[in-house]
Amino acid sequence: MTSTESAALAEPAGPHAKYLRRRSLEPGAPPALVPARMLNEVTYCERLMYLEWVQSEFEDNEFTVEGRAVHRRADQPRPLKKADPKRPPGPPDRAAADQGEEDEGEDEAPPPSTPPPYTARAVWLSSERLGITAKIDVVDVEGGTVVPVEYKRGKRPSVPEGAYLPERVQLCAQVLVLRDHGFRCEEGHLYFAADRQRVPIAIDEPLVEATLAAVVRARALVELGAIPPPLADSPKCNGCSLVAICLPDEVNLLRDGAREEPPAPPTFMEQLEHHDVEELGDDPWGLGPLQPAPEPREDGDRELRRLHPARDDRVPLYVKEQGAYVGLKGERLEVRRKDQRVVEARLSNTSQVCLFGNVQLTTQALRALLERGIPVSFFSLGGWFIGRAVAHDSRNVELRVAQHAAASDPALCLRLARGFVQSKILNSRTLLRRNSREPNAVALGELNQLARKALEAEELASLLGIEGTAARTYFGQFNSMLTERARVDEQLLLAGRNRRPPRDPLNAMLSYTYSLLSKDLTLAVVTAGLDPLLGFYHQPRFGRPALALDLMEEFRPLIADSVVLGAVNNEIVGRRDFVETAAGVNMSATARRDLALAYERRMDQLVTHPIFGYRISYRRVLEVQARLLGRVLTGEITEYPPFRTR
């Protein structure tokens, strides 16, 4: 047994219990064959390289999207003819005709026939020798000599070479697996569709090097089994599609300011200027606009570039009415009901469909949604969040396997459930700071208190005790955020936190949105590649979103109770909205349809990141925060930035 093993035997439950004998995560061989894209990435960006392929990461952008609109063409199958393994080397059929008609009349067999010139596009090779495998847009075939030519959009780069290094070497490695299957090809053409240019490169000994160092790069990463670290400050993250996975300069700031860090070692892109390769331009690719260099603030910290959207500009469909149905026509969902039309929605303009109560949805529609990737949740009549329908699960295996490793680690455990309470405390004493008409000094300083408890809480048991009485302090004080109008109704009032079911209105509210924000930070959580099952501070129970539940205590006041404020405050909603009944109060279609309106205007509502200084959406705030969760458990970071207003 080795000391790996040893480590991960667990301890049996029981004295008839007995060992389970679990695996460490050990990173696992490379496979055989590095794709020619690969090679392109890794010399562009190790990072961008290991994402996409070891960590099965994707997202597109408007240029990935213009990427595939120039390739649709080309990705069109035309095969590509075998190389005929009996023609020597040498000058071409044309040449070799030429000089049979110069030596026309003599009893020689006449020059081999020149097959016509062709063109075969989407041909797929591989090389099991270089390690390499290559997806050849177009390859020309003429004379027995054949010229690959890679597609590009954008316009071609004005430098010396023609090209920049990642897509030459990229271009390259299909010219050494043509080579390799017995093909003649000298060199290797890059065609630009911004101007319509091809360009060609020539296939020289440096070029040749660089790119067979680039494999052993490629493979030698996926056996090292960790992320590299963010490029700092770089141009090359403007346009990238998965800066907002990537999160650069955020991962940065948090690696910065956790630890002091030994010097990193050299990219890949330093170690080939030891071999006269030039560096990037400032806009390699011609991506787009360039964010301005981050500057100096005047407190000497450094401002972070927000390389990422700041909200979704598509928005989620409702269907609360009962008894209707959503069906698809075209690109676009059809609400109807009692064969009525009642809304339509584009579905390049959807960013969820939720479905509240007996709502159909027809299979057309839910295949059309899921190949879009837009999720689909289900709720109860009442609001109650019952589960989603998404497409494929992240592939990001690495993630799972780190975070089920992290939640069988009690201390890790512990310390992330600390700063979720901290924070949600903290949140909470904020709220009743800025809302109550008087703000009561002993709740406030009882928070304060609490909240530095719960730093210092040694088991989840106690955590749970201070979570719950700091709950109690706020909810006391609740009734002092309303207005003196809202005041005036005594039945409106809160009465303590109660649910299942609610006894008074502001508890229905609050339950209804708690069930909306759980919903959308099930989805956060499932976009980052997090199993929302398996929590830290919330245990795991049948179907319960466990680590969406740890990672909504912070922004349980700050999104939810503030649009409950902000509702009864505003009279959207009023005492006439509500329904008693003997089981507790119910709110009605009306109330459920208005809370749920401003539950999205606070969604889209742009907030400053009180870390990283730029402002954001609360919904992508939450994709960040759960983003930045799994870099703390694959390692990357040590400690979850904790979102808490001031």
Contents of the next structure:
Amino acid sequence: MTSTESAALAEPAGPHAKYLRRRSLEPGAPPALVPARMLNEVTYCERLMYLEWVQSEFEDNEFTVEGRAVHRRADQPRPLKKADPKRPPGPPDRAAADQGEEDEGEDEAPPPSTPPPYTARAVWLSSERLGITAKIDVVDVEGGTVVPVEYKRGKRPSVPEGAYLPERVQLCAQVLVLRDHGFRCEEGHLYFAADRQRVPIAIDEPLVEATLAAVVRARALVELGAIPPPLADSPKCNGCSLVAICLPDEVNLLRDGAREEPPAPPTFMEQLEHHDVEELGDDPWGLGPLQPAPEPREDGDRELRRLHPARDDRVPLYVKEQGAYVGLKGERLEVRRKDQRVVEARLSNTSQVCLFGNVQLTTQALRALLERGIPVSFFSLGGWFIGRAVAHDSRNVELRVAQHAAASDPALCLRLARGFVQSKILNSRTLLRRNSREPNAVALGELNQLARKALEAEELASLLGIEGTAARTYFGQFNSMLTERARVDEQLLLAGRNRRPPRDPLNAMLSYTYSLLSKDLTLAVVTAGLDPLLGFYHQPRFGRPALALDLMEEFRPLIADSVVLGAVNNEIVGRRDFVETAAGVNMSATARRDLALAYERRMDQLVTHPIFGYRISYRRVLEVQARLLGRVLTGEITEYPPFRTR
Amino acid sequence: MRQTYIVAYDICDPKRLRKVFKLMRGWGDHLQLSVFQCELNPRELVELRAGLGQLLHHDEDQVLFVNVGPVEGRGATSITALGRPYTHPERHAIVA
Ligand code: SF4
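I have the form predicted alone already, so could you send the form predicted in complex with the partner chain?
Up next: the whole complex, starting with the chain shown before.
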């Protein structure tokens, strides 16, 4: 294998990746060495391997965090281990953890002429012949024989083979690499941290075959450059750390709904004759209780399993206090003002930090935030979203290439833009229909018609016109959604939409909440691995987050407008909170705070997803929608599923 | 789902005690001497336990975890106090 070939591996390919392949992958160039861990993944789920390896997606859940802690312990060098000569090598259930301590006391001289047994930790070996590279936690060396030990979180499963196939394949790969380097290696051990059991795994012919087949399969998938489809209704997804990125059931539903496909060819797992998947039962990987089977809903739609969290339960920190100073104190952020502590927030409980105007943030605090992947957003004092600080851009190059390819495809841009505008019009119509004191049938009908027209628009320019007309109709009716009480004050009423600067209180509030929303969509889009500046409907200019603004269209009425309505109708914010100046109206500091709190409450509210049927918070919806848009761009699903309430 | 935990520790060495206290401050509210109230999801519980595991002397020190129940259920209602008032932590955006 040459170095150019291994360099090609660093450039992943995708369905839109004619562009990529032409540039980098020579035809037939095999991917470089396959890491043993990826052989584990490809045996567990091909899509998981693709996401982790080709798209460099990674996400922690409790299992990965625990797994890392177990490995950390394994990698810590300890004094040379002297194996007990009275004990035969590798008997079952030898407790490795206990052994380390026991052995320290023993001081028997090893038999002469053979080197003393010892333990090597964190061994990294590769075999170009096999095409495998393996990081091995522990290698026990005794006489001429070596035994690799792979540490695993959790308990030893009760299966005759001692462990499930993916783990055994990974271990087998380590054995094969060791053998290829000339070591005598008969078996490998899996050490299960939860019950401290060390389980010897037989390296038999079928396992070697499965391992070599996994190498071939992993390379083939990478070369193919198309993400494998999600598993169907699989219990494996329950414990998968990438489930919120993969969205298995969501993607399957949208794929099935979009086109009738011939049945997929048998997966790698199904091809392994000696390993009958069916026999594994409901929860073969011991990942915990299954979610109850989805109940069919009344309207006949099926409710999907919601495998990812319904809401992000960490909380945002907003700092608006002018002259405040945000510093790091241990594991907490501390907001101070003139040597007075204003408030504290635990880093572990913080989802994002938003700073308005003249607020200082120390380098230590910024670094701690970035290390934990907590985004920091900056706003002008007036609430204009200026920018953000994030640790690293997503490493999913495949997705970004697909986004750029899609943005230069006018037909796709138009198709996406039609959907965004139509959803915005329909969602504002729904808000009007539900909240208007006396719904204006003419306006509602007009919005309906404009929504239909949006879907037929021939070019972006006419779409802009349709959107503008719909906005005039909608905002013309906006005051009808206010309570009698609020409407008494004429100065509060909306006189059409105006901005930069807003000329009346309602416009000021709308601008402010749109700004918060564009911040959250920017963060959602970035989290999904997309470039926020490159949009499909909004054209990139002045560095505005065009893609975030695209996705924002359907959420403007649902989130921002409804927050403003709620704040006014419930008298959280009123006339008293505004001062008129020559340049427009200014909102008081308390109104800004109360509006931000109301906005956050809205984001935290659970809503039924119109397509998937499960309950999910608005904040999580933004991320799910951004990820689904990503799946459209890579060609996995054909239509962007809009978020529309009924 | 987030659960409320009462975490109580008994650490035999003052230097380790300070480290444990500092770590605990990052995960919960200090209720009493050596007692914290933490609201943790499964992943955070693993992280906290792993962090503590690296600080403790496993033969001398001890940390107890008492699961009081889900944050939006028993976890919020089952703690009451005598003497100094106890306020239940609220989960909403912090605006300063
Ligand atoms: S969620 Fe399921 S389909 Fe998706 S990567 Fe994980 S195991 Fe595979």
